[in-house]
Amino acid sequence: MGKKKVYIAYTGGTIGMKPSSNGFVTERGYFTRQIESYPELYHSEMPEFELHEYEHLIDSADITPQDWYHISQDIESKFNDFDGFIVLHGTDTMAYTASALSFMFEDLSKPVIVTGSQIPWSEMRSDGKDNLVTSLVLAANYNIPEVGLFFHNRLYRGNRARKLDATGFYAYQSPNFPALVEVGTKIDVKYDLLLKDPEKMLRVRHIAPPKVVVLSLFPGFPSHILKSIFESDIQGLVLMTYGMGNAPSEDKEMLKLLEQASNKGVIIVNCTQCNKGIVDMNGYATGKALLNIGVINGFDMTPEATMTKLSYLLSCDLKIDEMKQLMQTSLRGELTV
């Protein structure tokens, strides 16, 4: 047998930036030149790969839904000509595109590993390097049947990673689901946590733009502000509340509009503030005051995972009450019930 192909999509980020007298830049070619003279990545027990360096370099601050789907139709596209795939990100949004990529890419066989790193792969110090050996490894030579998020010796599931520290190496954590697998001496695999292997052929579907907002409470906060987003035309709201799950239960405009956004189809969901934990609207008085007026349950989503979920569902074919169950439902492990 021949040696295993990965693919890997350079989408831009830290990992491939230069120095220069403004800071670190994107440069067409600059990353590339950087590979091919990194002599670790031809080692013997190393994969091929296909290094594709996209024209528009994207700072990850700037993806949108577009770049989701620019990537998503790349992979699709070698799909059948490699054993796996790395995308190169930056770290800014990696925890939003790989949530969004595990619901994009329908019945996936094969590994999806989203990587990048906090210094750039020029400097001495870059974290990028073993980064992207791993993922090599990773996506070559282990069955995943999943989009992760690797970083710092860790595979975490895509949809269940959190950006949690903003200079640190281990800048990712998943707050509420171990990793997927643990790097040290030996590679740990954890195979009792993965995906099953789906029965049918990869499909991947378009993420529209969303109308969907992310709204954090905080004690005091005006009502009037929700009535102007309800006065949009979202379609859903990811209400990130307090502990539990809990929120104001006597102020009676704000639940008010949040049960009259309710009944005119906008889909809202309760996500926790808290890094860790589950949403239970049943805990306390202020919860179930959410629940009885329509709100539905996050339980221990992300909010990463929660905005690009229901972005995905309002872009399928379906009526509110199946977005709804779907939302309360794990469709790729992001949520414990």
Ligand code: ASP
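Throughout, rigid core stands for the largest set of C-alpha atoms superposing within 1.5 Å between the two forms. Positions refer to the first chain, counted from 1. None of the values given here were measured: they were computed from a predicted structure. Compared with the form predicted in complex with the named molecule:
- In this overlay on the rigid core, residue 329 has a C-alpha that sits less than 2 Å away from its partner position between these two forms.
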Contents of the next structure:
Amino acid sequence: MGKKKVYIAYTGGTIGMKPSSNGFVTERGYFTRQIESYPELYHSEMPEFELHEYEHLIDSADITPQDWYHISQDIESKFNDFDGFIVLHGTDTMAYTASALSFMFEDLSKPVIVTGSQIPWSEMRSDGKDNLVTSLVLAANYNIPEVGLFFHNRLYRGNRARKLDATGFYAYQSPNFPALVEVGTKIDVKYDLLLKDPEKMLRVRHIAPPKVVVLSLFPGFPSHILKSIFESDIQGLVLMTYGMGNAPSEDKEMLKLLEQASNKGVIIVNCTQCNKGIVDMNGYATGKALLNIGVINGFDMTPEATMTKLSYLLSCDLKIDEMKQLMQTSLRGELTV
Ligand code: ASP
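Having seen the form predicted alone, please provide the structure of the form predicted in complex with the named molecule.
Entire complex below, previous chain first.
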């Protein structure tokens, strides 16, 4: 049997950046040259790989749904030629991209691993080397039919991961779902947690530019702002609520505006501001008030998964009721029901 083959889509991000007088920046060719002279990547036990450097390398703060589409098309076009796929990406929005791709790839049968680093590859203490070497090993050799996010010795389900540390190497966590793989002296793949192998062929869906707003409540929230939001062409609202999904029930203006919008067909999803735990709108009257006016449950989805899933469903040409039902159903293991 020949060597396994991995395709690496290099989109930008710190891993390949170069220092400049304006801080770290991307530069075409810079990262590709660096990895060509890194011996571990060519060790006899490593898979073969092909690195495709994108023409327009970005800081991931600039990522758009158009870029997600481009990445998904790129992977789809190479799908039969490689055993696994890596997306090298900036850490800032990596959780959004991993979530978006998880919804866009239907019936995925091979690993797609999104990774990057906190310190550029060219710097002495870069964490990018470990992240890329281990991602290559995982993408080539393990049957992981999922979009995962690999960081600091853990592979997380992509739509469960969150960046929770701006500077630490242990930057990502998956607060509501265990890591899929833990890497130490051994590689421990939690096969019982993985999504099942699909029976159908891969299909790739598009996410249209989202007409979605993510809004976080806070004490004294000026409800009238909702009026102008709902006067726009918005189709979905991710409402970041307190605790188990509570909002101020004495703010009648807010409840009325939310109810009117929901009646008009805006999908309003209740997502907790807490990092861990699950929304239960029956727990308190303040949550029940939202349930009563048509707000739907985001369960334990991360804000990134909620936003990308809502945008994905809004792009799928579905009826409102179907979208609401699917929003509250696990499609790619993104929520616990
Ligand atoms: N700003 C960078 C980016 O997201 C940060 C990183 O990659 O760590 O592209």
